[in-house]
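Presented below, as structure tokens, is a lone chain in the form predicted on its own.
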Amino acid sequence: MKVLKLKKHYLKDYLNVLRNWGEVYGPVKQEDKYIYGLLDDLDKLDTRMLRTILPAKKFLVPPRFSTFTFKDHSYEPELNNLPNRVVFGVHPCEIHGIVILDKFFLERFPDPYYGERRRRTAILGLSCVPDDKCFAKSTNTHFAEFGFDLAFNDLDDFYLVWVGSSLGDDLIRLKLELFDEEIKQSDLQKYMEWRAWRDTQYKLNLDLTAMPDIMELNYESPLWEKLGDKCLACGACSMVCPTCPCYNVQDQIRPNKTEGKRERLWDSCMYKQFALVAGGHNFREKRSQRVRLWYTHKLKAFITEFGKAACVGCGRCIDTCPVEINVKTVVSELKGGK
């Protein structure tokens, strides 16, 4: 894999040259709060940013986008016209995140919508420090070797740049002079000292070992009833998880009756109405069963299916759910409280 350096100053000279290629989003602040923003004005760029609101999956999965427009007895398909994206800022758990769906949506249940929008849609990976919501070290995300296009590595002064892809590849020839291809051994150096003290700054540090048969012993646990009088099925923790793929389809139809559009829309399995089927039949009513679905995906079915667990770390669901229902709550209990 190609390394090169470029110089700090020099990153949104080479963020404005890749508006050459598409839209250019990174991490902007919204109050106190992450988003990943349209910098068309590069001052608003935050690096410091560790965990935007909603995960970069909102590129490739919109939540809410129109899938074809019908009239009468044809169809268009929706899969023109998409813009070439630049995502610059995505850290290293995100990535992993995106490996997922890919798994999910290219090999798996190949979807054309998403794969049009990867395909269009660069990733550029950045280095983070974590605080004390994250702990992608205990599910090994906290670094990536594939799934981006581009992965700057902050070193004080300048970024350290794997090159992941063609396309990255690609991206860099449009202003190949910002970059430095020397690598020194004292650059490398200061990468290996960089990440050894970064894996010591972990505060969070969860115990998965044994996760699947731990969640398969307590299936029928009280403890899933004691989280659903809990939970409020709002569905927050799937909006902002990384790895979440679910989605809801609905018509909108004009009044003529002829035609109209199919959007697609995120979809949380902690609604109610989303196991609910023909003839009034919910397979999963009670909040329990639905919380116990949830983490059964991101702990256990996920990791029997794919070989890896669906949760990324990135400390999301930590922050966003009111009432202290998270992956390290659950964890926590499923162990016994230890």
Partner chain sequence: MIKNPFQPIPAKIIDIIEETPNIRTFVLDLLGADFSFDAGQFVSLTVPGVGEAPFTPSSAPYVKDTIEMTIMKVGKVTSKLFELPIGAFVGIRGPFGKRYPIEKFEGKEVLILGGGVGLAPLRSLFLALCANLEKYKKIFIKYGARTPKDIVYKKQLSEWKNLKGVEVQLTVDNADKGWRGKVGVVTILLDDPKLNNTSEMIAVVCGPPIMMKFGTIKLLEKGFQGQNIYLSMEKNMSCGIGQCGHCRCGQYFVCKDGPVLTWEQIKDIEDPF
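Alternate state requested, the form predicted together with its partner chain (shown: the form predicted on its own):
Below: the lone chain, stripped of partners and molecules.
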């Protein structure tokens, strides 16, 4: 993997150049939170952000998009004219989330909607320093070794920039003169010191080993009833989770009744209607069953299917759930904590 240096004050110049390739998105402050916003004005970029409200999955699987337009019984796929996009500021945990989505959407039955957006979206990673809700070190997702096109590691006055793909290489070549190809021993030294320091910054540490066993042992636990009583079934945990992939499909018809579009929307297994079938039978009527399904999928079923849990330690569920049902509290209670 090629590594380069970029002086920090060149970052905006570089992002400006990337606009020749596609729309450039990055962390933007919105009230007291951050989002991945369109950097139509590069001064909006705010690299101090820790976690955005919605994860970068929104670029690969938008919250709502049209999969087909239809007229009578003829369905035309909506896969053309998707824009090229650069997403800057994606933290290592989220890159791991994207790698999980890649497995989910591309390995078994490739999904052209995901595949096409993925191909047209350049992922530009950015190093981060955790807060008290991050636990990416516990999930071993605090460094990303692949899954990005470029990755920027912040070292005071410069970034070390890893080139992770041929697209990343092409993007560097759009303005190669901004980069310094010579990495000194002192730069390496600085990077290693930063890594060691940053490892000490994780205040939230969870032992997530053998979670499938712990989930299994807790299958009949009264804990699920307790969590079900508390859960508001709002689905926010699914929306903010970088790896929640579930979706619903709805046909939107125009007033002429012959034309319309087939849309795909984010869905959540926390919703009461999620397992409802025509005729009124609901396979997961109770909230406790739905909370258990969410955590079973995330911490157990995914390991069986893909060899890896689907939690990347980003802390969004901790930040978002209004009643404190999140990976931190659930894991702690599953293991016999308070």
